[in-house]
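Shown here is one chain on its own, the form predicted on its own, set out as structure tokens.
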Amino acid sequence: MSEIINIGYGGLAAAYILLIIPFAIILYRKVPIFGRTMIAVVRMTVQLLFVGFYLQVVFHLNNPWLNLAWLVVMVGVADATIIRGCRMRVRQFIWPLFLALLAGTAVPVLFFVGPILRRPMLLDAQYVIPIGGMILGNCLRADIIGLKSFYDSIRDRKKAYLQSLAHGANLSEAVRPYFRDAIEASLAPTIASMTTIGLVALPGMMTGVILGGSEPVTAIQYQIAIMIAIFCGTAITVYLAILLSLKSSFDAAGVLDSDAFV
């Protein structure tokens, strides 16, 4: 198979034309998001920009050291977002969430990089960042839904909540249907993409290896293996960070701290 065409800035601008038809659109039917999606535009440029001038440097050193600190980086950015979307205090939850995520993204990552590709170093550049950063992206979505629908459910249905604390019930009891059917939602869409995929869309990681070069057979090799790491990773992201989060955001009686939240 031929190799992947490199596209250039010629091609890029081409890209970045194709952008008139969702903007006259907005702006035919008078959409208010012109300004939000010429900001989101722009910082995606900006960032993958910078993303992709550091990570040649990270990919020709490929220090253990460095990539670690990388991927350590990514996730305290992906706590904040968490914090933010699920409108959290900072000092109570970012500790929990950070370590649910570091979890949540080591494991499989470790997992895909040793036992299933058996390269001999664990943290290898070219595997360990497009990878976590895969992991990490699904965890984050994962994560702002699972807490999101536990707490929304808690304040939603404070009174049966209150009242199965006053019939006996020790935190871990009464918060469990809330935690079972938070982890249900968040794993819910994993869990569709799953059930279609293939069939509805060929998916990322199975279009960058065919497009890399590779036969179909390597690239479904490469995204059952993937798919299974992200289902893994959120599986333990959103329980691990509705676990952890658990002190921070009830008092010693079990009530929720609305403190706990802006």
Given for the second form:
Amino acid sequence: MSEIINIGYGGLAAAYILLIIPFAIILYRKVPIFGRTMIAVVRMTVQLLFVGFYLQVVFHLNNPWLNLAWLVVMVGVADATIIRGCRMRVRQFIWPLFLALLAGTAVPVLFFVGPILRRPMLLDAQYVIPIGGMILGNCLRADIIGLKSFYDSIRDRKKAYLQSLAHGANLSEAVRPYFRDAIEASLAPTIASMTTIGLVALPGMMTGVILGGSEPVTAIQYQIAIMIAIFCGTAITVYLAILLSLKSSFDAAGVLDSDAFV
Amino acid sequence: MENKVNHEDIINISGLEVVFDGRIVIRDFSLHLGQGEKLLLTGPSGSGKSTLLLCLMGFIRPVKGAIYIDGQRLGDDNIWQLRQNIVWVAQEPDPGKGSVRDVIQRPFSYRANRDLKDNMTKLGEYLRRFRLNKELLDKDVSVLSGGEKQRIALITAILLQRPIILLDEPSSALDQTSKQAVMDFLVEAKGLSILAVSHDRDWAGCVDRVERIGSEDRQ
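So that was the form predicted on its own. Now I'd like the form predicted together with the partner chain, please.
Entire complex below, previous chain first.
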């Protein structure tokens, strides 16, 4: 297999030419998303340029503490995104969700770099940062789905929830059906993608490994390992996020505390 | 309409004030329910009848006043323990998901009710008594009518054998025959303390006392 070709800034500029087609459709059909699309393209460019330059430095130094700090910052950003996405109060939820994300990312990442890749340095930037990012991105999506499903269904079925308390359920027993449904809802997308992977499209990591010049068999091994790591990470993070958030979201009588949400 | 009094109070409410969405729903309300007494609370819509039952379950916190259950003041420290003495049957109950059998059995899987599992042997008797077919047990609760849900909720409450039953509009979805069956049961139920809130004046005939909320006049 050949080495990956460097696109270069000239090639990248050519990629932007492709944008003429969707922009032409948007303008011709007067779809009211032109401004938003422009902002999205600019944001994507600036964010990725910034991250690219920063990662160059991080990869060059490959200092385990710096790599760890990068992971922690990514977890912090994901934490804030979930809190905003689920309309939760920062003060009550920042730490429980941070811990859930950290555990959901750290366990599969360290397992991936250690027992699976057998790297001597567990916090090797080349593996920890991209793999951590992929797992964390999936944890973030799963957390939003799981937490929203959990708290929305308790709100929507308030009478059934209160009835279970009235029937003698403790908090853990009363939330059990909503907890189960939330875990199912949050894991369903990963299960669906595991079911159809390779049939509909080549997944991102496999594409990256092939573009990087490796054999498809190597790419498949990476893809299987990352899918399992993502599934493990999302299960850990959603389970812990709901479990650790319970204390902040219910009052002493077991009633969902509306003040805990915006 | 005060047939029997002088019961030892199992519920005592004094000077209760409840605010909901910035509006006072219950103002300076007091009430007592004796042990084994059956009381009907009436009042216009929005007078706070259902809210009062939610306060007794600890689901809503009053801003003023006190609630005593079996002599203990209801508070954060004892709400879970005091709740074990009460069962609440909501108006238009939401039984959750699953078959009727699952819904009735679910509360007996809770740690607090595990020693009551034998009560399930009385299920057939109550189904007959409340005019429900045994075949209903295998149906999904989502296909039940409002009246069936109400009777299933009541049967579950009775099987839990709590000394206090709170009923919120217990006959709102029942036909006359089913309503009579429920009223007959409640008349015969000795030792149970029942607080029912309803618009339906028919209930007055099967309770010991009628009180009113939302206006000054008491009967």
